[in-house]
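As structure tokens, one chain now follows by itself in the form predicted alone.
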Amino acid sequence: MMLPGSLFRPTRRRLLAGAGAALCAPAVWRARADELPALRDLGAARGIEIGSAFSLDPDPKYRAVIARHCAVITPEWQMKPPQIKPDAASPYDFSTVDKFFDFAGRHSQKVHGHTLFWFHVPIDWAVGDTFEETKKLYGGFIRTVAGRYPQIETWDVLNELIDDDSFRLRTGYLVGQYGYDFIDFCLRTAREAAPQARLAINDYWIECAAQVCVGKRGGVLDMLKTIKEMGSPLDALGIQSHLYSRMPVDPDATYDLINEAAGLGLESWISELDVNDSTLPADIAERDALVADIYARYLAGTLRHPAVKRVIFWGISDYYNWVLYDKDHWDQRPPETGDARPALFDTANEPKAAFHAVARVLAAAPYR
């Protein structure tokens, strides 16, 4: 599917000027990673939780960045259902997940539960011949996992439910068979297993100006209204916010979605924030300034709304970042543009322009 890049075409000079305005003073710009203000503290001062995806990489400098700047960590893939119990014969294996709690406990962090259901990684052993049998099997999985970690305050119960083409519920694994009844069952079971936790549904491509995002925003909003009309327990919308240089962001439209969700009684979480810079110039300084501007414009636009209570980066450093290692999602990056630089810290875990842009936006955000 070709995604339009011509919906918003500011000049390069204008973008650079905007990025320059978002950066800190030169003295701060030269600060080392261990001399920076902690993003978690800047966020906390405004009532916003700051965090990152984390995959337990052992590099000490990378871990120091995660520890210093994140109040929340999200296991990148280690809590997805097949990682915990891939088949009926295998026992539940929480050994890797437990390591996140060890790390978080040492650094006064929360662990975000991600995720109890994702169509892309099915656990076929939890699918019965009937809905009643499926509820028993999948419900057992939800109760076991959520029940093991009562300290988790927030869960992505269901991930990526809206189809990219029809803008309706996906027609595949379990959701296609049982629709909103299955969604309602998962949410109610999660509430039963984790009565104190805030429960979310998470989705992507609902933050840009491309037509696919317009359609998906409408589909997500329709889904949220249906879920609330059913009386299902739902507390938050996760807006993944994988931003693309080829798919211009639309902070105003995202703000409107956040406002609509707030009208339904829902918080909004920026849940998987990064910038895929695949179409930006090869010059590192210029590209970094443009990436910083994308972060700054998006966060400045969305953090205006008091319902946005959390910003999670996917992840915070180029040292370990899916945009670099998942080439299936790299969109055939032209070789002349060099390596990706999607995050706030570089591959040496030193701050880039994007860090300072985000720090300034957080410091200026209204309190919630």
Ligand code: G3I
Contents of the next structure:
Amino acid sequence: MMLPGSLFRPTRRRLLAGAGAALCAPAVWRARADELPALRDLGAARGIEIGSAFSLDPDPKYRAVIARHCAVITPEWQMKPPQIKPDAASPYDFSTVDKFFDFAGRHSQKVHGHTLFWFHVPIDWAVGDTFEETKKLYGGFIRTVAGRYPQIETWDVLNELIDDDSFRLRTGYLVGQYGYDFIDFCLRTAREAAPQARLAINDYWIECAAQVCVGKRGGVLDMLKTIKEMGSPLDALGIQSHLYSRMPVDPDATYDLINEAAGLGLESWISELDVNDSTLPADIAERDALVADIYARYLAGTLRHPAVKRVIFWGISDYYNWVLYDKDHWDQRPPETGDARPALFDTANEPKAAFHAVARVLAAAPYR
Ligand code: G3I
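Structure of the form predicted together with the ligand (previous: the form predicted alone):
All chains and molecules follow, beginning with the one already shown.
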């Protein structure tokens, strides 16, 4: 049986035995949804906020999982710049975002602001002919959005700034033209508009052992050091944690990054955690056990650090999960091996081995 926090690489036999034991523990596997340990409570007891991306899908069972296990919800795409104001002529439209606050209010949850800038979802109307004009336009956007939600305690101000090849700042959309001056401007504007909020920069592929992660970790760290040297207001590093069976996780290297960021005065948030099981076997019990082990090893390794204050899943349930519907994703499962099973709950919103593994790790995590 996988022990909490175990960092040994289990054998297939051990994993199956573990999964088998779990399957034989009726008290655990047949627990009604409202009898499962609430992950948000397990986390809160250790000083860790637990949450998930939320799609607003109306399914009652899906919503019950989000409500029971999440202290924080992140609008999965509805709060991104083009969704709020797609062009100069359109008015700001907060009607969808407001629904997240309605839901959060009913379930004593926080809403995480995601995101004020991401090259993937540009707002071209906010790009002027000069930096001064751009600051007026983009600054107006940040002030309007961040200013509308003073209850937001945490913002992803800028998302995915480091290039996957150069491991330096991306060279496109605004960051390419204005570099750190633009980053500093966004952070300072967000601080003025939302003085109550902790501000983060969020990135991916900084959690694994593959060379790309080694390079990106170095690039992210260099970026954080530059930003802090500029005196920009930055409070946290978002470690997206989209994990892949194809790229083995490196909890120790991620811990070291967290520690370096902490040395710069930054919290770390595990901000978009999921496990892409594309190379794992078709057999569901075996695959679920292997996915559970990846979650367990990664969280046990990273939660050792007191600077980790949040774990947000990027879809706590397979019922609504980007890994299943992003058919263009570079790392798709071969269709003949069955749909991906990246999350803690399955497509029927029933708990999987990963849920129980995460619950065990959270219960054993050091208090921060
Ligand atoms: O549901 C609507 C559908 O009603 C509509 O007909 C269709 C066409 O407009 O859009 C559908 O919404 C799409 C949504 O995913 C659900 O499928 C949006 O267009 C699409 O933009 C959205 O993609 C999101 C993507 O970010 C871009 O915003 C994904 O849900 C979301 O999981 C993904 O999340 C990103 C993080 O923000 C940053 N880190 C990487 C992560 C994964 O790419």
